[in-house]
Amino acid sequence: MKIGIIGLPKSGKTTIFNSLTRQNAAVSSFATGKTGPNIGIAKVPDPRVGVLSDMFKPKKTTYSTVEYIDMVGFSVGLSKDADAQKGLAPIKDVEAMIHVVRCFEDESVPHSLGNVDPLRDIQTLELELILYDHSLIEKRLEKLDAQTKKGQKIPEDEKALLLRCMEALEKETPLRALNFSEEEDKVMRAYQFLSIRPELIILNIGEGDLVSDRVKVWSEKADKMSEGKEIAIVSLCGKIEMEISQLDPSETSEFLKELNIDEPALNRVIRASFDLLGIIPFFTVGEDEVRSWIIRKGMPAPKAGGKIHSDIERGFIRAEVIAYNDLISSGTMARAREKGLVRLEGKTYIMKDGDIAEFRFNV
């Protein structure tokens, strides 16, 4: 899975960047003159795949992981900047973006558009997206009228999904909060739009306002302002997260301790990108290797086999499935057999969120 963080220079992506992915990417990087986009790899923190790495003691044990793309600060007129547009490519396969939100105030760093103001920041990128995907139709709408006036056929279809696409975002709508089918779907991935993909809003807050009042008032003002757009909302300070990234995994409980935090905020942000996205983990187990996958909620049997190797979902006779409370309140596999907890799920069966499979298949 893919995520593009985005925001305006200067908001603290490469922070939020190097907390996640556990880097040191230089935070002045864009800058100064870089203009290719930061890549990392994160693993996602689920202490069930800890759990079952205890009780299976295997060989190997892998989490899932999600690529970060940190891409370069978004200016204003994005839209009508070709070159700048040209930076855009790596962000284009990905399946959700992170919008960094400043909210910190440093004299050292200006802000890109003069001052702290959380809310016009938000209004401004999403504005930014928004002519973007609004000049690509544009120019597609104005391709199709020539080919018309040549007297070519047309794909009526497709110039009245980009008519309807284009009257919200006149109306600056975003392409996210609209309903599209699994036809329109195809057609729509074909152009890359920036505003239909889901969106996380990091609102990057100073150290000072980790108990300020004010955090909340711009945390419910957001959310006001997105509802109904595919956007969820996370408050957190970038500049204790990636230190808390850079400690030695002993000394991070002590230090979240000393803070009165519970996990580091970036694990609420994995969390809240796959409750966006609708994704969910099951596990395999095994003497070799313990392992977490992840697929769309509402995935069948067999795609989520397809996942491990394609010869699993071509070949798909059934899948041995238990719940993970179900094996660990029975303490063993075998014990979990004796109660009837392990259940054989033909193709029909739609995975759960912490289910353990071993699939069976014939090519």
Ligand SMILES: Nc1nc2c(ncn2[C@@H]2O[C@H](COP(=O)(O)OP(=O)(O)O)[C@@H](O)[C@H]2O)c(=O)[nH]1
Given for the second form:
Amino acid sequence: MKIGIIGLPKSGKTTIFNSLTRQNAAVSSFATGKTGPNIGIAKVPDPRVGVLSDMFKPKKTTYSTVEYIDMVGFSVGLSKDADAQKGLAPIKDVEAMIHVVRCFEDESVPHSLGNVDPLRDIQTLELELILYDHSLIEKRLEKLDAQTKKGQKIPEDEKALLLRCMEALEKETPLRALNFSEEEDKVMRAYQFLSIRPELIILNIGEGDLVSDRVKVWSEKADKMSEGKEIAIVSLCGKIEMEISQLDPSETSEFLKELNIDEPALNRVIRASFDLLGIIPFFTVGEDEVRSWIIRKGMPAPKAGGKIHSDIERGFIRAEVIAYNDLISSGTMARAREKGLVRLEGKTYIMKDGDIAEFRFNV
Ligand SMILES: Nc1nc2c(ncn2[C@@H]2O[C@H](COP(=O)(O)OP(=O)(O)O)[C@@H](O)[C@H]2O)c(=O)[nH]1
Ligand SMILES: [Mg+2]
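Can you now output the form predicted together with the named molecule? The one shown was the form predicted alone.
Let's see the whole complex now, leading with the same chain.
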């Protein structure tokens, strides 16, 4: 799964990218003119994987991963700036976006719009996404009209769909707030719309501001603004998170305790983005490997097996499934079997969060 990180310049995108991926890409207080994105992979933190690994003592433990792309080029005027649009190419495969919003004050980091005003910044960037999509549709409709004038046949369904999108965008409604049929979805995918992707807004709070009233107000107002738009909101301090992520894992818990934090906020980011996208993990276990996989909610067992290997989906016979909590409460797989907690499930079984599955297949 790929998640793109967007936001106005100097909002803390690269800082948060570094925390998510434990990388060390350059963060800077001045415009860098960098044109390529940073790309990094992060393990999906899930304490259950560690517990299963302790239980099965496998040769290998593998976490599912998310790829983060620190996008460049988001600034006011994007829809008219051909140069900035070049930075958008990696957005193609991005399933969701993290929109970083600056809430921190720092005189040494000039704000591109003059002062810190998170609500204005959210509206500004959201509007840029909408304008960009609007310009894409405008161009396409012009082409279709030209074809009509020449007496050529055009895809009328597509035109109607684009007109519907246009109408929404003109009311400043992002495309992600619309409902599309499966057929329409396919058409929409061919375009690289920005406002169609589900979005997680991160309020990037200053280190001295974590529990302040103004942050509470911003957060509530941002919530209100985002109602019905498939947007979730999380707040964290990018600077502290980057420090945490660069600690040696043995020092992390000590540092978190000192700061009175339960867990790195980035775990919340992952959970919030999974909720937003309807993604759940399931596990496979054994002596060789304990591993977590991520799938869309509502996925039937054969398709989930297909994530592991296409043969499993093709030759699916059945899955042996036990809920994580049932295994833990039983202590061992053998004991769980005796208690009848390991179920045999067929083709129509819908996988659940935390299922531990073994697939039987024949090709
Ligand atoms: N004080 C403070 N500075 C931050 C925070 N997050 C980012 N910065 C600083 O803001 C500047 C821009 O950050 P960067 O991540 O490069 O922003 P980007 O342009 O959106 O990628 C850097 O100097 C960061 O150190 C924060 O939470 N607090
Ligand atoms: Mg950056």
